[in-house]
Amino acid sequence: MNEVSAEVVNPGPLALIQDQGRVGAQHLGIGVSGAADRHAAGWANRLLGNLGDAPVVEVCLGNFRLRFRESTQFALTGADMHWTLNGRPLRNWCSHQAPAGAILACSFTSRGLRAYLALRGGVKAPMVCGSCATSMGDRLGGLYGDGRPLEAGDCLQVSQRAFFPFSQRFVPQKFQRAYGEAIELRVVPSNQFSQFSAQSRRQFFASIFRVAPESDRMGVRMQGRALSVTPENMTSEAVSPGAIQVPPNGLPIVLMPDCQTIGGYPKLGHVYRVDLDRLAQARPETHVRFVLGDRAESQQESLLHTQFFSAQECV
């Protein structure tokens, strides 16, 4: 099967193919990477019965188009980018149909950063490290396996064909997110936690950060009242999404898919793995409240979300 399924027309500033992520190849200094949210790319998989892990086009703040070169059947979530079909509004957290030749664009989002496009069968990428997720500092995966960004003229294939009629489904309502609102991060204890004065503690469970405009796939960073007392740096150890480190400044970064695999700084704690997603449609400026959490509830959620969009067979 070598049909061509669509052709990127415009990328806009940033569109990758991603899925859930690489694991297992930290210890060779290969980050995780995959989908920034989740909980929306899972969405968009399941409203097509793709597996779980099949590729999907993260796209990031909008101005991207599609050219269908064959009848396809899709579905869009996460943030609202105000999609068209041939210039007829479509609806969001919805699967959808195209005739071959249609276009699909968006403008851009005012709330949320990244939208999902699912198409139906999965995104056909070569697998690197048993991922297909782009990971542009380590140059691998994504379309050609190489790391690069999704570029104008670029062409996607499907991974598996689906030949029956389509239907129509939609997200319900109680799980699709809306963004652009001030979000509140749990947080799990890490091994320096104690390292950080009781003072800092306080404090930095008593803020309000905003997320600052240098943000970006491999850390969301914070801006606000600097923690007064932090921990001098450390021997360098293992990193991975979610870990809050605290650099000399006093200002919190919360590490994403994109992040090194070790690093120097203490860390206060790890975000639960489910709420990254909302964190990683937080634009510059939202307001980030850090509250105690509990490592057993955030794998209990972790666990229930592997499941559920794990749980997914092609039909």
The other form holds:
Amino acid sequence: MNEVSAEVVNPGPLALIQDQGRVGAQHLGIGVSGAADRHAAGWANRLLGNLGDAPVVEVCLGNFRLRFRESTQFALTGADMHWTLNGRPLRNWCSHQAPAGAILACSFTSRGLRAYLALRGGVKAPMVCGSCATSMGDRLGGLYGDGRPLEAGDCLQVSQRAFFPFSQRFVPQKFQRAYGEAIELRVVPSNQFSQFSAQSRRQFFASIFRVAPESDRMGVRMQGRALSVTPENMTSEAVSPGAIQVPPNGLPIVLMPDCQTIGGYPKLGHVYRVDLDRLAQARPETHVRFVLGDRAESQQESLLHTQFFSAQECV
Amino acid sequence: MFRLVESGDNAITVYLADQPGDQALARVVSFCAQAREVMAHHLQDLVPSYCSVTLYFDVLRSDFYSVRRLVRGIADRLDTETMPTVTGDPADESGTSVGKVHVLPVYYGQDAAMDMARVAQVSGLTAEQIIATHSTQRYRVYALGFRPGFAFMGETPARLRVPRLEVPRKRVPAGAVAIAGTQAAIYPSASPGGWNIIGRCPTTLFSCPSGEPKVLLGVGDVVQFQPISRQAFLDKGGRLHE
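Switching conditions: you have the form predicted on its own, so give me the form predicted together with its partner chain.
Following is the full complex, with the preceding chain placed first.
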């Protein structure tokens, strides 16, 4: 093994260590967290032959800067942030090799919200309740285990296999995503769906909502025409990423990976887990349309995604 | 009597009662115990709440249909079983009651009880009456959520039912003892919050030493609050200025 490290020079607005999330502790009130766009994060690891759950850096909005202390292999996916290595432009959705001392930098993205940086071998971080994922709300995970986002001066450490030959890899064109100004999210009716009035349900699927600026890793809020009637007096129950909650103001909120484990707002349905990856990249004002999906399709796609990205370490 | 609804790609929620309360809780606790035995290899997690249990399954090892079949089996049997009583009476040694009993110390002094004046105004009680009312009631833990180790407890006595703050606080300190409507809680860690704070508890409710979560309160447990002095609070490791 070959220990290499890199120093965060500037984290930008928000940079977080994430993996596939903290599964199995929701009954203790501990949220799942994990990469918001699992498609992009999964590909970043795959390009390097990393384990599917290797910790990566989730860079939100951009302006991130890193200095490699040793020669390091890395991969970039997700929102195009105009990455450069020592000032020279780098391709996105692609693996690269940095010489010792090189500076990796990006500017702000104009499409999408989150980029993923994977280092070969995976960033080292303490396991907290079975995961390294940073949860700022729960104060768990990340480089120090306490939920802090990355800060200037933080040192990312990796164990890479020595003398591993580098060959540049690309994500096939078909799986590279460009994040546009409108998305469709497929929905499986769930929990309180039948308690919403027929009119509210029709209106929900007929409306075009826009992503509200006060959206984050806990939830993406919709703005637009509010649903007129929503069920009342619900008893709190478990909630999970993808749930579409409708608070009394009638404007849906789609829960994201940092959501709470229990909620008291009625739920119309759940967005397909694979479609949440696109929502995670939706900037404010992105148009969102919800379309009725079905259980079998939703579960099949979720299974395919999980099987594909849970593949073992390879060369 | 139960109802079963899917809850996303990898989860099913089973509703075991219509009204929250001790009967609902007994069914929820009993269901969870059996599901943990029978369904362990299918599940990633199961999350109980007031009237329901949500089962998260591992999509690589199980699917909706298998989980639904097993859930129906367990829920059907619940109707024919005698439920354990949930008296939570510490004197009850028959072993039929569920949940542990916790006596938690609370310092109710002015420097810890930010909303005592508000609660007094709404309830028409004096601080002494509020403390006496709050600390003689036994509370049941109905759910964990909101933050790691945060226990939703009930019921707050009718005289103490005060609505939550109109504008939530950005930061409620760890250990804050709070009430809102019929509910009661202790904030395990500093977080935003909108409940009325009437005291501070020095006991650690959630910690994560060497990466393993330690949570004091569990669903079905019983909590009783015991008033303590400022000095006793400090002696027990409580901190007032954090």
